[in-house]
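Single chain ahead, by itself, as structure tokens, in the form predicted on its own.
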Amino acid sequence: MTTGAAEPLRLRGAAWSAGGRAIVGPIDLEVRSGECLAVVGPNGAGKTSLLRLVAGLIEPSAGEVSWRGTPFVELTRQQIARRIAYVPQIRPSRIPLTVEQLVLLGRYPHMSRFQMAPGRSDFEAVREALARVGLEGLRERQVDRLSGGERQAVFIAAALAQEAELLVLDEPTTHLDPSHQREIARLIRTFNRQSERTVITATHDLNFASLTADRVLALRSGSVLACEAPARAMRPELLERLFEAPFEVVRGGERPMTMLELDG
């Protein structure tokens, strides 16, 4: 992991409310250059809202989100999209596009209003993104004919083709079987390490967070309980506060594995 003097993403007292109800914050956070940050917490903790805040998709009700010292409110949507790529958890069930066509959508932040069609650099970025996720052989395949793991990889490829400095992923392993979860985890970790790009994920999978993240942010009711290295964030006593359930830690690998403990 590389850490620059100027951290790319900063939240200062950032908060977001909806319908008069506080959803997130206020939060102070600096996301380090080149790190992988995993956001964990129970349902309703505000994980998706926090990711939408850092991706510039919603404006904070209070406080500020900034990119390399420039507040988001001073940047256009296209300027933010050139810097931050977002892969949502919920996507259309039917997508009448080929793999290449979908990944090309990630190039639109780089296209001018006068550009009639994608150019050579756009197709080269798509080719490199598909090669990175291992799907270059499926370029002409209809997205609707892909497996769940392949579809997820295609959406990640579209974000990679965006060539942003920060990749934001909301629940990247949801609804995937263990084999595909492992593939996506390896893909994210490899991308983070080899490209030295910054990654933020939100996940319910504590083992995924432990294996991929440099830091784990524990979020409950929109507030940060802790933001620490996985070995410390996965302490049973912290997880019990976070999820209101008993946990135990199983050791034996490179990192501790935290497991939900069942009574009886």
Second form
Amino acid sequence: MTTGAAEPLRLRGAAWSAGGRAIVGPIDLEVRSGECLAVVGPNGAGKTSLLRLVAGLIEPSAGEVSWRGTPFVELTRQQIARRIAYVPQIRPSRIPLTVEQLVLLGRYPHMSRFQMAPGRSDFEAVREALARVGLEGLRERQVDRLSGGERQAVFIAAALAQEAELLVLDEPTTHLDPSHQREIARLIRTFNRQSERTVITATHDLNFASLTADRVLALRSGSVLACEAPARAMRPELLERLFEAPFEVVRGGERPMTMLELDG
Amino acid sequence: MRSPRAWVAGAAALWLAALVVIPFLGAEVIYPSELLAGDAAISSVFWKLRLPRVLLGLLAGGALAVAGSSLQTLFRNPLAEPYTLGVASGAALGAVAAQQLAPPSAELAIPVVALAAFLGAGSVTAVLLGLARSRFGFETATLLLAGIAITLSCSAVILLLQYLADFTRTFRMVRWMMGGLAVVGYREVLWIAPWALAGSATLFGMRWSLNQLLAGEELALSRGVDLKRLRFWVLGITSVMVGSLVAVTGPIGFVGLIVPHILRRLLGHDHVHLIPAALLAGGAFLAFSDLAARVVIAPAELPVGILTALVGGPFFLWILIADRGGSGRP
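Switching conditions: you have the form predicted on its own, so give me the form predicted in complex with the partner chain.
Let's see the whole complex now, leading with the same chain.
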């Protein structure tokens, strides 16, 4: 309560249930400005639901989610979209658009229905976003003809073009090879540190979480087990409680690297 | 690929060509010199029969193509259109029922038939929406099967009503069900124009939101698209357009399938270009199809609905096979 409206995102007892079944929460959480938060947890822990709650895609069934002190329910969808960009994990298998067209879609929250065409500032934002992810050369390419890594980068570019303060990414590195994982991780880190934007990711990759995040939120059965800096969160005891599998720390320090123990 | 704007201009040129050229053509060709000579019979054919018929074709075809384009994007399905989804059948059932319920001597006014057609179309879209929101989702096969089931059910009820009707009425209904532009004077044109144009303009107003659907509903939602409202309005507007149209022309199939499909290949999926191009090219397509229907078995005429269905059926199959059931691409 001390920092008040300065906290960009605050969840107060926020919970979401579907069909009478509690999926996530109640959760209390404050995400600081410029922070990078990684949500980890087993399948079905409610990571995606938590992200959708945070991005304002679903309304909490109890409690409240607020942006700088204003509850989401008092904001329009467009107002939320100007502040929060979301990159979902599940997307249509076929998208009949070029790279530039797809990234331009990110400008929607800034466009008026009376606008006949995207304006110069829109194209400028698209160009900048594509340059950031290093895909300026693929502007005219059909999205369907991109590799998995390029695709993910284009969706992130679309979110960057949205010029939101908070970027929410669901499983940004799943299905990517190590070099693309590295690129995405560097992209997120640059965006987070240089532009001082806030980032929330959900991931199964514990080392990715440890490398990129300021805090790691361990989610299990919809409840927060811990929300701490990687050095404290990446403890074998906590991870074992979280995943019900034995872990060992193979490298300590500020950003510990962990590994599954097969014979534990 | 030429620029999308060039294709829209091309569609406009085609539209103008249809408007200017087709009234002169038919089983009997009218030469401009004859028209200028001031023969009363010829100018009557030109101004009172052919011109309104071309205008109706331009409006109806445009409305069908715009409705088809919007439904395809909304349902993320390249095969969706008023006819294949059963919306046109629902409208037809409404119109037939209204005529059947009226006293035998009465000729119902267009707005009354149209209101009944709209109620029919609206009920079908409500059923589709209900199905899509249930656990079946917007899955291609389910949606098309639902469309077929709805069409079959409506046809059965229409047949029943026709069976119960007296002979002259039955004949009129059967002809009307074939879908055609033959009935027309300016009254019909003036009736359809505001619905077709206002409907298209409103859907064009939703172009940015419709574009968002191309990248999936989750992203659209996250960018601030009010999906519930968008669905409601797209389905409501297309129902009004189809209802007002079907009341006059009967159900005309596949215009809303063929034209948007070709346009998407030529100028892409951006609704900023797609919707105006559909309005223009759809109109030109139906007007030229009607010209073909008027001359192909001259001196007799074919209802244009039969012609579009003859072309559209195989076209539908071709998309189904080439697209492997759509897999979610509009």
